[in-house]
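As structure tokens, one chain now follows by itself in the form predicted on its own.
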Amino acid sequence: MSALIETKNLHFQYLHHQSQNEWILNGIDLTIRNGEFIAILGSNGCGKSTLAKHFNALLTPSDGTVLVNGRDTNDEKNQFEIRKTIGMVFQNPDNQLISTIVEEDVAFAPENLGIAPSEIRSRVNWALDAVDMLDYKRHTPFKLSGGQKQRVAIAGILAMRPQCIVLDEPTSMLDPKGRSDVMKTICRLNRELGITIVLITHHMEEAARAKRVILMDQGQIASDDTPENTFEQIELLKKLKLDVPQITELTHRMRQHGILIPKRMVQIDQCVDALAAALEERYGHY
């Protein structure tokens, strides 16, 4: 897979930190490849949202370099193409919804890109279908549930046909069903459409759906590994004030009680299959 986003010795500080010589990002070297699904975890203030905003040039480095498809985000001439390539979805969908009709809202970004009306209609229908919201295209977004609003916000980004979507805690304001619906949408976009996903989250179960997990601490990368390997690092997770995923905790306790179940499982279906196999081996049936 080719490199989509590269950060090289990325440093960043906000203006009010400059007199204190505090780096919010302190020497980040990171490569994100086309088609990857990456989750970024860390406690509040570790720099994960600040890092995400560098990926589409909402912020630019104080020092170091960020490249998107080889284009330097510090060069203003590149920023239009970069923002077409990397779409951003934020915590509160109400902050991204600007129209009183769903299809008009999704059409807003392509219209601003100067795309032909016939192509916009095609993109709107495609994007809404991709997030399972096509039946709501003539509804007002402000009467939708939180999860539905967030999927409409994602559709608005999709209509730009980006290579990558960066989602900054997109489920933090949603109820469990809304979180589940949005996560299913995110996974399907990555799996079926090959869209690169960068997910900023506090929810370990969401991070477990990614193929790669980055742990951040005090503006630096503390770990960059698979979910299976990351969530076995119990001491590191505790040091970073992060929870252990429920599946990891459950399998650990089952092993303590003599149930022979493999380590490094992060998905519910993996755990169910392994538990069924262990019980069948022990009792001959389950």
Ligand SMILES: Nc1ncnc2c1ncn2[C@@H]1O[C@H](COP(=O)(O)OP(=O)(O)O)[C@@H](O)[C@H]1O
Second form
Amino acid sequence: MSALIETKNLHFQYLHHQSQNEWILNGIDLTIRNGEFIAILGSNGCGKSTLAKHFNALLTPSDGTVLVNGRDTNDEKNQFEIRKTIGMVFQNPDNQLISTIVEEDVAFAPENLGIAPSEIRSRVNWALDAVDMLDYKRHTPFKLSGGQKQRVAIAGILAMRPQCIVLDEPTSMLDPKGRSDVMKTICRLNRELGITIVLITHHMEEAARAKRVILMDQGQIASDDTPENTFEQIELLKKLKLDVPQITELTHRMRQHGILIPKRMVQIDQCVDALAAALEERYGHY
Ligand SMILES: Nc1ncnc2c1ncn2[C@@H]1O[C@H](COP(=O)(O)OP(=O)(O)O)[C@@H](O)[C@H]1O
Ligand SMILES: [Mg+2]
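Having seen the form predicted on its own, can you show the form predicted together with the ligand?
Now the full complex is given, and it begins with the chain already shown.
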């Protein structure tokens, strides 16, 4: 897999930040490859959003470099191309919808890219279909649920045909159904369309769906590993004030009760299978 985003010794400080001596990003070395599904976790203020904005040149390094497909984000000539390559989705869907009709909203970005109308139409249909919102094409976004709005916002980014979508806490304002629909959409975009996903989240179960989890702490990378290995580091998670995922907690406590259940499980399905096997082991057919 080729490198899509590369940060090298990335340092960043906001010009008007109060603590002038501290780096907000303090030496981030990170390579994100095409097709990956990465989750970024870390407590409030550790620099997640600041890092995300470096991936599509919304911010540029104070020191060090960020390359997207080998192009330096510091070079203004590259920024247009970079913003087409790496799409961003933010927390509040209401701030990302502009038009009064769903399909017009999704067409907005490609129109700005100067794409031909017939091509825009096919992209809009394709993008709305990919987020399962094609039936709402002629609806007004304002009457949709939060989860539906967020999926329309994702379709608007998809219509630019990005290689990567960076989502900054996209489910934090949604109800459980909205969260689950948005997560299904994100997983499908990665699995079926091969779109690289960078998901910033507070929800451990969401991070567990990724293939790689990055823990951030005060502008640095504290861990970069599979979800299974990441969630085993209970002390580190606690130090960073992150929750232990419920599955980890549950299987940990079951082991303490002498139920033979393997470590390193992050998905409900794995847990159910292991629990069924442990029960069978103990009681035969139950
Ligand atoms: N526009 C800004 N100007 C000055 N400081 C900022 C700005 N945005 C964020 N910060 C500061 O940078 C630090 C990291 O913020 P952020 O990247 O938003 O963290 P996170 O997304 O992990 O919560 C925080 O201390 C925050 O107060
Ligand atoms: Mg943030």
